[in-house]
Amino acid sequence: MVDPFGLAIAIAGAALAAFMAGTGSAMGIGLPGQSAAGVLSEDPEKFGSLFLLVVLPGTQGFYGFLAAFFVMMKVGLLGGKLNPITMLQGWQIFFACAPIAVAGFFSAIHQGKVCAAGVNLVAKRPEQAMKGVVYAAMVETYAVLGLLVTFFLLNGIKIG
């Protein structure tokens, strides 16, 4: 039997992962996006060099969505038949979503700041664009680790 409170808590965890990582990504993309618009107003030819720096903080939003998708599959929301879930399992799922929610939110914002600095680098030295991307990828590592922890925790929760 499905405990409606357990299911609601699990869904809240999925929503938290998608919402926080997505919000961080939106904020993170805004930072280099503003800088890039200024650079492009002076030199539109730099669009290709700036594109990756602008979109890179958006990956955390995808990670949060992926975690939410895993939760929906685990509880049976996508299959049409809900899996039996207790309140304890709902809380386990909720807290399993926390790593990508928190890591995704903060890493996206900080990655946006690193990417904005990379945009400034490209403005002055276009040939150095990949160095800005490498620095931004270092921040990405922690979002990936958050997703992996969430994935492993979700896999460890036995339902049914």
Contents of the next structure:
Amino acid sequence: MVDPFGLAIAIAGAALAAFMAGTGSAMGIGLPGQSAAGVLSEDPEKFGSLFLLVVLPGTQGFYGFLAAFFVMMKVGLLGGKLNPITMLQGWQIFFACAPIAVAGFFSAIHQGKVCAAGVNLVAKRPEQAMKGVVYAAMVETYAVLGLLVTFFLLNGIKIG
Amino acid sequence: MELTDYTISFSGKLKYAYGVGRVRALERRLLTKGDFAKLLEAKDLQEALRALGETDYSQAVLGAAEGASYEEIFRAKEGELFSLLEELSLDPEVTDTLRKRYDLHNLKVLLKAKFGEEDLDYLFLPWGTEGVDALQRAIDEGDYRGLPPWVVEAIQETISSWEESQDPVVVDLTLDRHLFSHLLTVFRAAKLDFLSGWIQREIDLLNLKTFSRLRLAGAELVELRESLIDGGGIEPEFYMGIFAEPWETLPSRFVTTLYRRVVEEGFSKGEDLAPLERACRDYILSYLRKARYTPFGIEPIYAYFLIKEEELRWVRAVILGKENGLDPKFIRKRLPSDYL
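Show the form predicted in complex with its partner chain, please, because up to now only the form predicted on its own has appeared in this conversation.
Starting with the chain above, the whole complex follows.
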């Protein structure tokens, strides 16, 4: 039997993962996006070498979406038949979503700052573009770890 | 808004992402040592213009080919720089300080014209925040309406200093003192340490040059005290304490200051002060270049403006020098090392 409060809490967890990681990504992309616009206004040929740095903070939004999607499958929201979730399981799912929600939000914003600095690096030394990407990828590590923890925790919750 | 309430937070600095990105792209177009070498080595004006045409100044060279005077061309280039600054600045209270330096210039021209009873109108520059007419009215009629307090105080104090001393150098010093004090107030209120540091260094180097000039002129200690400006990193008492020492021992006195190398290079030719002038510009330029390590904020934009302004000054000097047949050695001797 489905506890409607348990289901609501599980949905809140999925929504939090998608919302926070997505918001972080939007903010994270905004910063290098502005920097890149500044560079491109003087040097439009750099679009290709700047693209990766601008989109990199967008990955956290996908991670949040993946976690939310996994929760939806777990509780049976996608198949049309809800799994019998209890209040306790609802809370378990909620907290399982927290790592990617929080790590995704903050890492995307900070990655945006690193990427914006990388855009400035490319503006002056285009041949060094990959070094900027490597530094940005260091921040990405912690979003990936957040996603993995969320994934393993959700995987460990047995419903039904 | 009171200046004391005005701060630029870190989140405020992030708003400069577009401006900093644009400035980083523009920095690649600054003239290099190679560009200046070509300009200096050019046999004549035409060859110098051809070399300049291959740089960021190509539009200016085209303008010259169409009959514009060099003064008009360089004025237009300065105008572009100010337009860029206005476009990129989100804190006009801060970037207006760059224009206030021109208010100071115009005030110096107006006051010297008044005291010397001569016509110096051709020296006015159009980049100040206050109109020349308003400044003229304030000086001639005492009508200070619409002028900021620092300008009013600067005018009143300069007029009273002139009445006491009748010395044009005092006019410069009094006005400089007011400008530096105002700029420091703005930068400190906005918590812009890099720009406060720049002004402190400008004050220190101006004091160093004043100290050297007065020593050469055999001035009295009291005259030195009156000429030094407060607010720098080195207290005026330091200069007064070493005023009577021989030139050879002076570099050792500056070992513990930020200006050890400036003094070593500046005093390397004894009483010739040209190396000191160059060493001071080198020092300021190298300080401003540190803004390249600032990823966000107004500082990189401000520093780019000052560096470009310096470049423009020297390009103008080289081109006008070529036009008037000036020996390139004369300019080379004064050109900042970064351009050599």
